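Heads up, the chain below is alone and in the form predicted alone; it's given as structure tokens.
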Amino acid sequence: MIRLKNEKQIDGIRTSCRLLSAMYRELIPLVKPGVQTLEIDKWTREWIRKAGGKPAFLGYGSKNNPYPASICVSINNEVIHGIPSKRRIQEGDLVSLDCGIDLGGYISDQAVSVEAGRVSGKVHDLNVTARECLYRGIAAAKPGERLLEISRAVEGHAKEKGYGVVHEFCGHGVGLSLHEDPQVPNVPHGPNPRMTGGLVIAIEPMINMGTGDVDVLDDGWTVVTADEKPAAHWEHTIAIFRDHTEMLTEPLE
């Protein structure tokens, strides 16, 4: 069931989103070659705590396998849900960061792919295209339009550039819970409700250099490209109003 938000709820979600974007602006410059991904998680957890929030990802999922970190750090062929560890970022890595903050019960969600040092031209072009896919998806998110117009915008641009689009994972409703209805696929399929005032969603293109097919590692979380080629991931939380659309998270590029 889609939960439309009222003005007070959107205000709370907006505040959470602005806080998350502020965190990213401090975090992104720290994502450099030589840094352990576990250090990124520790920094994120402490920053959110000091800001008065809770990491929305920490402990999320099943009781048998809850997500063990405050932020997802996915490198190169890891598409999403990479678990921070002692692994060190290398020169030329493409590092995707995905995080959410629970601020008094209001949830934000945002992702960015960071180029560590000097990446190859092919990796940079992939990252640029993934970001463009996100903004094309946002531009298609208009009151009165159908949800899958977002999907068509994302997939169309990625395919035009020759990239694969992940179809097994997607964007989603957000705000009062981390994952809500509706699903927001990057490839047009499934339910196609009309976007209306009070809808808050996270749009998150996952664009692969090769095939759009993915696998899940034995940890039950990390999603990797099936052909081991790099992937890029970008995400914004947006709100639909009766007469306009607002990005609740802020640009990070």
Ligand code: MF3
The other form holds:
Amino acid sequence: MIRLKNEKQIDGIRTSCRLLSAMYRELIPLVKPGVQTLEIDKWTREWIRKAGGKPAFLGYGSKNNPYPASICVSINNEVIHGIPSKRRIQEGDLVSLDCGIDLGGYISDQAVSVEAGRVSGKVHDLNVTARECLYRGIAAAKPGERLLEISRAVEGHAKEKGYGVVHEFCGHGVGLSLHEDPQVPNVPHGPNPRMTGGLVIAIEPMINMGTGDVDVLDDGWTVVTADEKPAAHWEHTIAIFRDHTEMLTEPLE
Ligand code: MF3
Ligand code: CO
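Let's see the other form, the form predicted in complex with the ligand, since the form predicted alone is already up.
What follows is the whole complex; the chain from before opens it.
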């Protein structure tokens, strides 16, 4: 069931989203070769707490394997849900960050892929295209249109460039909890409701250099590309109004 949000709720979600983007603007310059991904997690957790929010991902999921960190850090062949660890970022890594804040019950969700030092031209092109896929998806998210127009826009752009699109994980409704209906797939499939005022969704293309097929590691979280080639992931939270669409999280590039 899709929970449409009223103006007051969207105001709360927008404030949460703005806070998350502000956090990223401070965090991204710190994502450099030599930094441990656990340090990124600790920094994030403390920043969110100081700002008066709660990390929306910490403890999320099933009771026997809750997500153990405040931010997902997924490097190179890791697509999403990478768990911070003692691993250090290396020159040329593509580091995908994904984080959410709970601010007074209003949930935001945003992801960005950061190039650590100088990445190869091929990886940079992948990253640029993944970000373009996100903005194509947002441009297709219009009141009165069908939801899967977003998926068509994302998949079409990625395919044109010869990349794989992850089909096993999707964007989603967001705002009052982290994952709400509807699913927002990056490859068209499933329910195709019309987008109407009050719809708040996270659009999050996961674009792979090679195959769109993925595996989940034994930790139960880390999603990796099946062919071990790199992946990029970009995400915004947006709101649909009766006559326009608004990005609630802010551009980071
Ligand atoms: N932003 C991601 C998503 O939209 C990550 C949430 S899963 C979590 O699905 F467990 F890490 F919180
Ligand atoms: Co999301």
